[in-house]
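The chain below stands alone and is given in structure tokens; this is the form predicted alone.
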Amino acid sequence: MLALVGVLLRNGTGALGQALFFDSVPPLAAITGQVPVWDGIWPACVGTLSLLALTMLLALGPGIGCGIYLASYASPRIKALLGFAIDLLAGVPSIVMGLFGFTLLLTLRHSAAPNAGPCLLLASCCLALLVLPVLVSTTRGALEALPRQLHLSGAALGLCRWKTMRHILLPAAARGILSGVLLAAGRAAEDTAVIMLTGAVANAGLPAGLTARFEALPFTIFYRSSQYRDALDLQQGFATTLVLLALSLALLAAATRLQRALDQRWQGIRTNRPTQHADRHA
């Protein structure tokens, strides 16, 4: 890992700067969209963040919900069937998921939507399917790893199964669930095979909508490293890799901070709850 980061720093640090992001366009005009940026990576940064936000919006509900269902509500038969399906989906390579999205696009063109094309929404849907098994497995594992006493404490307090899940089990398992969310976000942010078949292009500018093509940092790295015209292009490809790593580290730092806040809140709930019950009985 240190050798890899060292190579990236040695080859890409020299290209870091305003020109890498905005080229010759004034930063304020580029950020507000008044002047398009064609040779900088600012549109790719915005496209990556848009893709990541839409992917997690589509995947979080079904992924965490399915994990909760498998951990606490499903029968043994359903657990076996859904668990097998999730394992199969987890083993699908990203290029196959990209081909699935491309085939879905062709099907739509020949049936319900003749004008359908590669776009941000299609890429987000395919990435959501790609990261769904991570969310399901980590949520299920975090809930099943909780001690049995937490389940019994909810029943002893007279809480129904859903209230026990909401007020006791989910806060206790929040750290593990958040780790799964972080893993899913990291994979969605770095995947290239899916987006290159479902909507990512080299020069699209800022995302114009859900049905428009877009730029993304992983595809920009692939394009610049394989189609570079001179040493500066290749150096900017290394610098773009550093930007993507910085984005991943920022997500990790945010998740770590949120995990600490959740731990402190959960510890506060556990220490205050006996006092509250004692006051209530008094």
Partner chain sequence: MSVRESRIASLVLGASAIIVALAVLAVFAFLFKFALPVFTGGQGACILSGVWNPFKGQFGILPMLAASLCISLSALLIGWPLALGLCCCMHGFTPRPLGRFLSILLRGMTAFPTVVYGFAAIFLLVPVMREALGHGSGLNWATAALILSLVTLPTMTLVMDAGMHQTERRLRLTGAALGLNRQQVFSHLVLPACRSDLLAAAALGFARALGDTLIPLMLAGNAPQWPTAASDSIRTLTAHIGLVLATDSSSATYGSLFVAGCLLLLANMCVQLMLRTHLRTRGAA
The other form holds:
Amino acid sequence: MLALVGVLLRNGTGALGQALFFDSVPPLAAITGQVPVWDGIWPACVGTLSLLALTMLLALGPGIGCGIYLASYASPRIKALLGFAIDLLAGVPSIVMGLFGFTLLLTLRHSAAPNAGPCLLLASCCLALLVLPVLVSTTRGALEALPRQLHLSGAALGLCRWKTMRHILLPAAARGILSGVLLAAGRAAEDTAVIMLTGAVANAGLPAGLTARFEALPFTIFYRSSQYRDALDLQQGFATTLVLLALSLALLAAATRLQRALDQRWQGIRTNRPTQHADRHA
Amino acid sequence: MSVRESRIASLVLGASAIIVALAVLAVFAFLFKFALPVFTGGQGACILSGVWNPFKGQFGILPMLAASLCISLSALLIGWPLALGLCCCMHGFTPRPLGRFLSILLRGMTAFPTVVYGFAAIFLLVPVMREALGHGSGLNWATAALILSLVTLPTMTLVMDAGMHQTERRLRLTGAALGLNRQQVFSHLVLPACRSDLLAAAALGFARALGDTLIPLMLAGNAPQWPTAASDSIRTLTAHIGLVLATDSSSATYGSLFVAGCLLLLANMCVQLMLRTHLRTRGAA
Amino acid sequence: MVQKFRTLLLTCLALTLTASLAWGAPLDAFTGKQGTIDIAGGTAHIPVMKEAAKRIMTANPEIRISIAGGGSGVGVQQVGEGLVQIGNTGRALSEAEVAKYGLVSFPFAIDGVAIVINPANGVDALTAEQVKGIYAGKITNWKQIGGADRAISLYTRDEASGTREVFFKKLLAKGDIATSANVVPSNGAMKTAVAQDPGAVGYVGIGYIDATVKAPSMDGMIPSQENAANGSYTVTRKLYMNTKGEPSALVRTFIDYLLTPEGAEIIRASGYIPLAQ
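Moving on from the form predicted alone, please list the structure of the form predicted in complex with its partner chain.
Let's see the whole complex now, leading with the same chain.
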């Protein structure tokens, strides 16, 4: 691992700098999108971030909702069936998910929306499907791993199922759910195979909307490593790798901090005065 | 008021479950729908044969299936024991700071994009493998399997670790009552107790390795031949999809892509079913 | 003396003027136009498309141009399905493709395809027969054709590649390619592989050749873009832009732009030979 990072650093740092991001365009103009950036990776950074945001927007609700449903609402039969379906979805390789997006697009074009094309929205829908199982199973796992007493204490306080969930179980499971969200975000940020088939292109400028094609960092890396023409291109490829890595690690670090904060808050309460906490909320 | 709120809540939750279920169904339906014409069009037998040579009208993708299975199994064989070992390290077999460092490192590794591994391995591992094996190009089964095991390692370790953490907490008192130290508790009580977690980790690692596209595409060499030795250049189903997606959409080459997708789904379903039956029979016994 | 200086000055002025006219004029065709052009297909085309798009979009920000790779097959398919307006191919369209989608082709450049080997390899010349033997798996060691004692590792391109098609038709004469040959997905990946592997043999578009790989002569022909242009190197292909039916006004302007002297300059800078109309 260390060797890997070392080599990346050695080969990439040379190209890190303003030119990597913005080419020869002044940064401010580039960031605000007044001047298109051609050979820099700034559009790809923005593309990846908007892709990530949109994907999480689409996946969070159904993912966590379904996790909660499976953990405490579903009948055993539905639990088994839906659980199996989600495990299957979890096993769908990302390129197959991309293929699904592609076939979906072709079908759409032949029926409902003849003008649809590969775009940001399609790519994030497919990515959302890809990360959905992660969200569902971590949410479910986190809720099911909670001690039985917590479920009972809600009932003992005369709370209905939803209130117990909302005020006791969810806060207690927040740490687990958060790590699931983090895992999902990480996968969405790094996946290349899905977006390769559903809308990422080599050159599009800043993303122009939900129905436009876009650039993304992982795709840029793949593209540069396979299409470079000279040493500078390759060096920029290494540097792009570093940027993506930094983005992923920043995500991780932020989540870890948040997790620790939650942990401290909850651990103090759980070990000392669980009922008081429930009281306060009720 | 509160009754209404909870009604809404269960509706919303139910709806999200339905959305997820529908999504799963849609994925499967679409792929099978696109794969079906291949079989009804009479190309099925041709695609499920053993030789891939599109210029002579041979479109067999079975070598790719074999390659996919071989690569992911060998990645599992390398990665799973390593993951188990790392887990042991984190549970009291090494000094605490090292354990903490490992856990941080592993969590950092989950954030490592796959494409980064591929990119770096081309320049690092491939030349080493070429010299080590003495022949071939360095793009082969062994290289891809090694990197894949590295890719799946953190996921497997973290799943194992999560399971062990719970079990260890539960069994700590039992162990103390028996007068065992932490290592003994771990190896005699915790490990046997969390066999299902170890299995689940293996299944997850296998699925990740089977489904990965970029590593085999960049490192396995992609030659459409049956895998016979670790130095063979082989092509996995996922890499095959990536490679032939760009071909003429009316040819059997293109049709083979959807069959490949379906085969991947089926392989995965088998793994899940096996895991489930195993757990059920163990649970019953 | 002064006279001479003045003539020089005037000539300079005239030259700059014509140059700037030549520079300014082709882009003028885009003034007042707006819309999007999506381009996909052959990877060899990307540098040309990118540079042209850069100039056009700088002159007229109302026009958006997106460029995707994917390979010649993707180009045909996406333009045929109407997903993009221009689908690039590194080969002529097959009759089936033209019939199925009603595509119109616009050739704009010539590119050569050359065998490449590792720079450390002592072999400097190959014949077509030798190449056939190597790719069929009959010649397996460099010493059989006058090189060092080292096993040959074969590299070829994926089924959808236009480069592979030219190589397969013109150099191998549709001969066998051993199934044990490594398959790489792009020109760049080919170069990386060959540059690192001392026993490698592969092939790339001439525009991609640089110091990291060596191109031996082929049947006595030196692979270079000049030779490809003047016909003394024969393993060449044309690069095409394809549209579904007759192109729209904006797309037409884009295609015409690449055929102007400024377009030719872009094409030359990307390492290809512009095709005079």
